[in-house]
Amino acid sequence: MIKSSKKTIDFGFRLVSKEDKTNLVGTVFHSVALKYDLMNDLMSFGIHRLWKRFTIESSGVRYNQRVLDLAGGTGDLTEKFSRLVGEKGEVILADINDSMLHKGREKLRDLGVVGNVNYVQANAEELPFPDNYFDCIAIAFGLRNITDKNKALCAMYRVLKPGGRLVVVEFSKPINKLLNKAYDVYSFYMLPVMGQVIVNDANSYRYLVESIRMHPDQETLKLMMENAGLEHVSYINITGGIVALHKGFKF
């Protein structure tokens, strides 16, 4: 396991300062944005909707509520989060990456969404938001590329209501050995490879690869959550533990 100290942060299987880090994933996340949701259904074979849908599922999201949808990238989420807050709810789809956003804008409105969604470029460790301002945040597949995940959970914290829930849907451990094997065989030898091949960039998806097995597991995630001040932590595992869906509660 790599250690990180004040200064170091991992970038993957690399140790890199922690602003050239953010510098990094910028670039990353530049390179896959025109072709991001295409090469979610291919990697994914389609599953990824499915654990968005979960994730909607178990958002508990209701009419008239103020919903964050955090590094949310090409919007999935938030498409289906304005449907569900109605005409008098928020929807604010939020990303670091201008890129992204600039996706996620372009697609939502092709789609025939706006009135109730709002777009700020944000770093989630420095949310521009007022304290107790949403009923529930939700990060589906963007913790993990976060420099400070504790500082961006402790902003998390701050911004939502008391009685909000915040949703974390991310890649984990799976949880069987056999499975784990076949994982890190078709992550690490076929995942650069479709990278190489439809974007042009095996770099990016090596990176994203090793990302996620530098991501806290799911216990680690659960104390973080507590220790950030959700209450009430617990975690579902997905797909084998593939993708593990946390839900902690500010009271």
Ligand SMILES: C[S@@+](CC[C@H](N)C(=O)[O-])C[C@H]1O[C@@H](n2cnc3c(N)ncnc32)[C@H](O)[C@@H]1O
Second form
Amino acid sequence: MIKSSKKTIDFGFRLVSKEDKTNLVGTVFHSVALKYDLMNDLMSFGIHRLWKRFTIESSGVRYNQRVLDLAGGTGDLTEKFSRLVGEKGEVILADINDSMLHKGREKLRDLGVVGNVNYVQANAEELPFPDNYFDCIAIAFGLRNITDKNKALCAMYRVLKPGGRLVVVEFSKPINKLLNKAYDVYSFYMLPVMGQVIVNDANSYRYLVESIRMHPDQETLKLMMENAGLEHVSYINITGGIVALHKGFKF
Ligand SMILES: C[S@@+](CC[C@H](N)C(=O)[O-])C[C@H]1O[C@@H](n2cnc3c(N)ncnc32)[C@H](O)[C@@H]1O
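To complete the pair, please output the form predicted in complex with the ligand; the form predicted alone was given just before.
What follows is the whole complex; the chain from before opens it.
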């Protein structure tokens, strides 16, 4: 088991300095940005769309609200939130990576999503928003890429309004041993090959698979959210725990 220390952190199965991790993750998403959506559909057989729909339904977002789609990448959640909050609401798509943000902005403009969406390049660890600002923060498949997850969770807590909620949807630990084995075979052997063929970059997809294995399991993430101050934290396993949706509130 790879153990991070005060100075080092996991980047997939390697230990690197914290600064290097942030840069290496940046390189991954600069490299995959153009074909990110296509790869998501191919790798998950389209199932990521259902995971995201479930996330939106679980968020409880309503008309007029202010929502942060954090590590929002190419904006799948933002598109749906934008329609839910309506013209008097606001959605901020924030991501650290300008290639992903650029791709997201282009895609949403083509889909006619304009008016109530703003784009912010920001590190989740140091959110450039006032305290008590958002009704809801959603982070989809972003948390495991963040260097200091605890710091980022505290930053999310700070910018949530009292009564607001944080929804984290992320790859997690399958609960069934057989499913886990099949999932391992598929992801360790197939995904880097698909990455090589489609994006000409096997390494980024090797990182993706390894980062999923290094991410805290369901109970650990629940504890991390509680330690950041969130209350009534609960989670639901989706697709047998391949993905888990955690939800917590600020009171
Ligand atoms: C796997 S993508 C998920 C994108 C989108 N949320 C989705 O579900 O399709 C992960 C995103 O996290 C972003 N990211 C990584 N580290 C970040 C950080 N420290 N702060 C903000 N965004 C970050 C990446 O740039 C990338 O766009």
